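We begin with a single chain expressed as structure tokens, specifically the form predicted on its own.
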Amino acid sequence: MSEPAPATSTNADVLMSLNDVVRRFGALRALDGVTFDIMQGEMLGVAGPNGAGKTTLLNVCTGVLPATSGHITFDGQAIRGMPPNQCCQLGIARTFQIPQIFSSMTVRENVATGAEFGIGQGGGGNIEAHVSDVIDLVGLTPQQSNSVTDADLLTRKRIMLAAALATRPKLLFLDEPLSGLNADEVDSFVALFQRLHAALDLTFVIVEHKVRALADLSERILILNFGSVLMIDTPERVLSDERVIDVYLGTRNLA
């Protein structure tokens, strides 16, 4: 069930806000009293320490976790509490770190379902011209027809990736969408992120551990240290700061 809303912003860029959300797994606060916004049409990238609320984050934001306390807005509208297909309905999406596909589907069969599960089928007669634009949007054309069974970690992302965009978000948030990718496949993605950017009116929050890239990325990036913000700002600003070196980046070679 969702909470009352709070006194909204004035800000008409904020897409979502984020006050002062906590969310507990026993004595454990996962989120400390965590507060930002997201504006509308940014790339926000994540990252911090391991264990530092990440993927917790991800999963209050899109409903399949639900915040013990504090306030999530999307869209003017309080959404804390909502499960979800609600929040898909709303136009939030997710990727997983491992990519979430059905294996005995069609790659064409796999994005489908994302558009049925965000749009339903009664979401109009262009449903399959929607389908086809978001396959030639991330590359998949070519393998549309394919099983996605024997397909290769890139692919499986790319299919996640396009079963996401196939639901019309407002919002995308990514669970490490790099991870398990050589350099070259590093630098496809990220390509194919910016083209995506630039083609849609999508805002997208990014959490990474490779920095470097998420730096290329992001207009802003939002540190967390034991599920509180310890930074958001520029990426430049962020990784020189010395309690982000101190806590996250130590003398390791950003990746």
Second form
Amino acid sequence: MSEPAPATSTNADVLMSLNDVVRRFGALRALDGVTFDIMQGEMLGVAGPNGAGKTTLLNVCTGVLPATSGHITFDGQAIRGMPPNQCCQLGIARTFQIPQIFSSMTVRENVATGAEFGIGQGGGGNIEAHVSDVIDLVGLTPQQSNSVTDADLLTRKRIMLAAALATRPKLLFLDEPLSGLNADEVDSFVALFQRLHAALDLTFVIVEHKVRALADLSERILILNFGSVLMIDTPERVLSDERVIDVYLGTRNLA
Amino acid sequence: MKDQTAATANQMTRRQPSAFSSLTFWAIVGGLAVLGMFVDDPYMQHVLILCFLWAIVAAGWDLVLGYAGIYNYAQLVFFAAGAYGSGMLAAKLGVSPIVAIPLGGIFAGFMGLLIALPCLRLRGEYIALFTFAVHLAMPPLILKTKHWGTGGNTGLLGIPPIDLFGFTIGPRDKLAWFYLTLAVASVAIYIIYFIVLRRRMGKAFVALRDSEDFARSLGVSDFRYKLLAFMSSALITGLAGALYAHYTTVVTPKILGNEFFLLAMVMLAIGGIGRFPGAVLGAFIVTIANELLRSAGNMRLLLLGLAVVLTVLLLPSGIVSLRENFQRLWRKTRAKQ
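Now that we've seen the form predicted on its own, could you pull up the form predicted together with its partner chain?
Okay, now the whole complex, with that chain kicking things off.
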């Protein structure tokens, strides 16, 4: 199972490492030689204009899409080509941009699915307690026995997040978790992520268009443009960088 | 106030899975067993035996189509695989039917594996096209392999009756067949709905059906559980086919004909898929209706078709949803009082 860790991830602080990762769709290089590390325990924001390859990056990191070439290691283990369910069992969880949900189950059953099939699946009689903890943490306790069919967008996002947390991940990817939310809801979600980050020994990667909220949340922000890393740095430096402003607002000279 | 609504919601969802407790199930099986002692008309016994066999097929199909959400239309291929497998082992190689019947089921399970593997690379409606093509390819295959002993168009004749501890259960021993098929059907249905679907495997099936991407992201292996759904469904359906072969002593390619296929579809449509006891109820209703309509001749299929149109229009989720509709109405009227 475990291959010897390549030189790039010998650093104990690196949780996931991408090295020259390429993903092609026909002639399009959706990811064109992406190289960066995700550090243990950090909150990493990923932003970039539409079509920059953000969702592709997330899909490649979670096993949904295989990378065309390059190396991806997680916890020192090569994961390129692994299906998403195996990635999950290594400790990589994710949420989806369009909320996914098991529509014939209750809220609790949705979350319990993550607990039952995630890391340490099935083993130990404390699954129920673990599910209750996660439901409580995400703030779903009052609704936990409800059917999910009439849950609103915010609740659906909470359920999806809780199910992902229930798999006991080490690394959690969030795909546009704030899209479709109003300002108050964004604030409550940002607070929720901060609470989760403080409470759990968990690394976050957040793909998000709402750059302000992303800057509040993240310790570092990665800007993706045309499938390549434009820059990766602290929010202050990224948001004041001329190249980033150009990418988002167009070249100033043209204005 | 909040606690109260949570509590009632809790009761509602709790009631759903246990809507049909295993106690109720075995009570009904017991009732049917008692009924067997009073039915002495061989034709009536025959119809009930067919009901039990079809109930197994419908339940097996419901497992893969209704719960796992895989559009498999090759279910009768598994029935035929069990029937031909067991029939040929017993008629051509002299294997005792007691051994041949389980082997027929295992052969069908193996067919399930063969058909499932290409399906893992396909999605949704393409699985329906592929599996239906497999279904259509079977009768010519049986004709072409006549020299292997399939019997070709005339059918596989002379399938020996079951011989149990020196006790021979021939096709005319309807009462013995009644109890044998009742026992196998009730155990098969119990295993499907009360064991497999309520454990881990069943949760994985439903999760993959509801949202495959979400399920995979939570660690559910689509590969493993789709194979398991196909194989367990095929094995159980194959057992029904094997029993059918030894009951009728003849298997012809007709079991893969349009009529059988339509009947099985109608059972699921009328009964309702993915909710116990829909499919099983559908098997009983359609088998009995089909016999009652024998005198209608050519009109029979038309009338069955009409029944499907009416259920689809009036009760899109099948006859099982009647009960839920009544419950909802009942709660509403009680709430008003």
